[in-house]
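To begin, one chain is listed below as structure tokens, in the form predicted alone.
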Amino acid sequence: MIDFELSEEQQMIRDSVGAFARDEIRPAARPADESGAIPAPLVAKAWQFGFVSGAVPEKFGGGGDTRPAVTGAIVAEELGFGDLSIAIHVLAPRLFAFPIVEMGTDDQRAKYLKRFTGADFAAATAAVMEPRFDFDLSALQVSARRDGGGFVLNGAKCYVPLAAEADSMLVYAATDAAKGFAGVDGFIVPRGAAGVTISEREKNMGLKALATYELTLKDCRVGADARVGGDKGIDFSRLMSQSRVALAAMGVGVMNAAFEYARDYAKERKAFGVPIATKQAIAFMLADMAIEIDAARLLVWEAAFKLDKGGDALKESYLAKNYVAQSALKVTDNGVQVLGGHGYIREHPVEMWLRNARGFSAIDGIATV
């Protein structure tokens, strides 16, 4: 049975992160979208929340938190409500640190986790997506071939956040393509390793404030100690389920941002002497947006709840992410529609949220394939 009542701690986390998203992130979102740069002081403030260090074991200087997925979803939704680009930027180090926390060897934890417990933002990332139309997480084409005492990586990745500023990145590659998710391993690759080429910054339709890059691996040789988890490897299915839950939760935040902005606008904007919110066509549209948000949030929480119970949430996380990818487009487009002509101009953020929402169907693979 799922309990929908947030604990006192979860409510406190939601309120504090939500206030930060409204008061600090939201005002910075439009300038960051226009300039393509996220202010370093804002990133530093976000870092102080301990979104990454909180999950690092205490013996490495972290908070030693248990990292429940439901609480993580609550945090991701609030940050996504503030701005999706900034949310992904400040959470990107999790893509590198959390797999090592949960599945890394003792040596890997000792070597890499301390960097995330300092006072300054530590850029890190993971390379998952591949630039092909039939991308499938269970059939990665980036390969890792065992060679002597190490591995040789070949292939290409795309949409890698912060790749140009991260000291190391986690590259997912197939070591046995016939095994699907079970045949994927994660490899820690230094940014300047021989055989690694990082492209110029990608020019995307949305998420303009987030720096993403293509990554090419050509006979990139790493030692056996670069394989996360050593001979035991990783549970790639679980890691991707966690990633999908976080991404979907941020999508719910984007949807809620569009809904609240459109609702408030509709209450203020008058036509024929009355607020347009009283017009049936607008009221029904706002109601549909609210329904989609609740439905998407429940799917996210269901997947997160199953992860917290230690179960296989591959199906639930896929359903949540896929539903959000579609409903985020619908809700943000309705947000533009409620504002009418004003929704199309950059004076209002709804057009930015619509562009950002389009990314959910591309990140983690196209939903229609």
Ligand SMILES: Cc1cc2nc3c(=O)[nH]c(=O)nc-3n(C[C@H](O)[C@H](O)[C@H](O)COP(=O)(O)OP(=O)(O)OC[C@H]3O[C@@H](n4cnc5c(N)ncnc54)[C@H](O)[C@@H]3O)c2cc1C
Second form
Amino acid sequence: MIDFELSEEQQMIRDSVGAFARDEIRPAARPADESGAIPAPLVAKAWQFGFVSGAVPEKFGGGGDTRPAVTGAIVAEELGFGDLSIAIHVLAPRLFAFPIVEMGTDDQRAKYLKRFTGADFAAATAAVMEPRFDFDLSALQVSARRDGGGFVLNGAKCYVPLAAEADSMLVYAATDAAKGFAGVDGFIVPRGAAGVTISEREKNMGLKALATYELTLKDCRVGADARVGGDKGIDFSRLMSQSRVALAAMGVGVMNAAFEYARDYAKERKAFGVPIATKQAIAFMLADMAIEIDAARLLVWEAAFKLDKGGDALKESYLAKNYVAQSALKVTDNGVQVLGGHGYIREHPVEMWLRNARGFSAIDGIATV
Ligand SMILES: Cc1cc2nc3c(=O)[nH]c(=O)nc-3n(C[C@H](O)[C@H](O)[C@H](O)COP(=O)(O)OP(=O)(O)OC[C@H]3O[C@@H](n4cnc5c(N)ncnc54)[C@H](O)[C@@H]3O)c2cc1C
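Same protein, different form: I have the form predicted alone, so give me the form predicted in complex with the ligand.
Entire complex below, previous chain first.
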């Protein structure tokens, strides 16, 4: 039996996060895109939703939620609907906290999770991607070599959100390159650790409000206690599936934003005396957009459902993320097209959504691998 109905709780979450996205994130999106800065009060307000603290176990001061992936996807979609840069910024601390919640040792939980339960936004992040043409999650080139009681990290990462303001970051590195996903570990690296260099802010085509950085690790030594999960390590495949589902869900939100905006515009805009929405060329485009959104959302929900069942959902999350990377481009491009020449100017947000949507092919590995 398959059920696509949201529970009452999920509907409540969707409504409250959706209202925040529509009323507060959306109006801030264009100024943030132009200035490259997200207003701190907005980030503080998002923090109060408990997107991170909610998942911290109660004994460390958090909400102790079980973090169902389907509910996470609903939240991510709503935030993405508001703005992708702001959504990634406010959710970035999850990239650090959630692997520790789920796979960290007791000591790591005690040491690192409390900071996410305070009243103020706690910047944290993870370094996954690498600046190479053949980047592949199952064949990371950043390496962690055992050395005495600890590890030595070497290599380069890119697109690391909030790296310059995060106290610590989670750096994924290959401890045994021959083992693929199973040979990857996560290491907690303080920002100021010897051997870590954080670049100037990256200059990206889209996501201009989101601060991302390159990270260079040169003989960066960390203790054995920096390895998430200790000797047991992590389930890297599951962690990447989780982040892909969240990213893909945000993509559905971006698509929906473009669709709603274009639909409403097409009903208002008149050409030859009638709304352009009544012209088949426009109506078909809008219908195609709606189809893509529903298809992408179903792929996301399927992958999230699989994660909630306890599987790693590697295939499903890959399909969802890959589908979103392609369909978000198509849908946001249609959004620009429905507005005609007006879509190309900054007065409307559709060009920004198109630039942001292009990022899905780059973030978390190229869509063709
Ligand atoms: C970079 C740039 C430079 C420009 N430079 C100039 C310039 O130098 N001089 C100048 O005069 N203009 C210029 N323009 C404006 C350009 O000519 C108009 O943008 C263009 O004609 C489209 O009109 P519109 O933006 O009003 O879109 P609309 O007419 O509102 O069209 C919106 C959408 O509806 C569709 N549509 C409209 N009517 C119909 C119909 N009957 N049936 C089916 N579909 C329909 C369109 O294909 C489009 O997808 C420029 C635009 C851009 C983007």
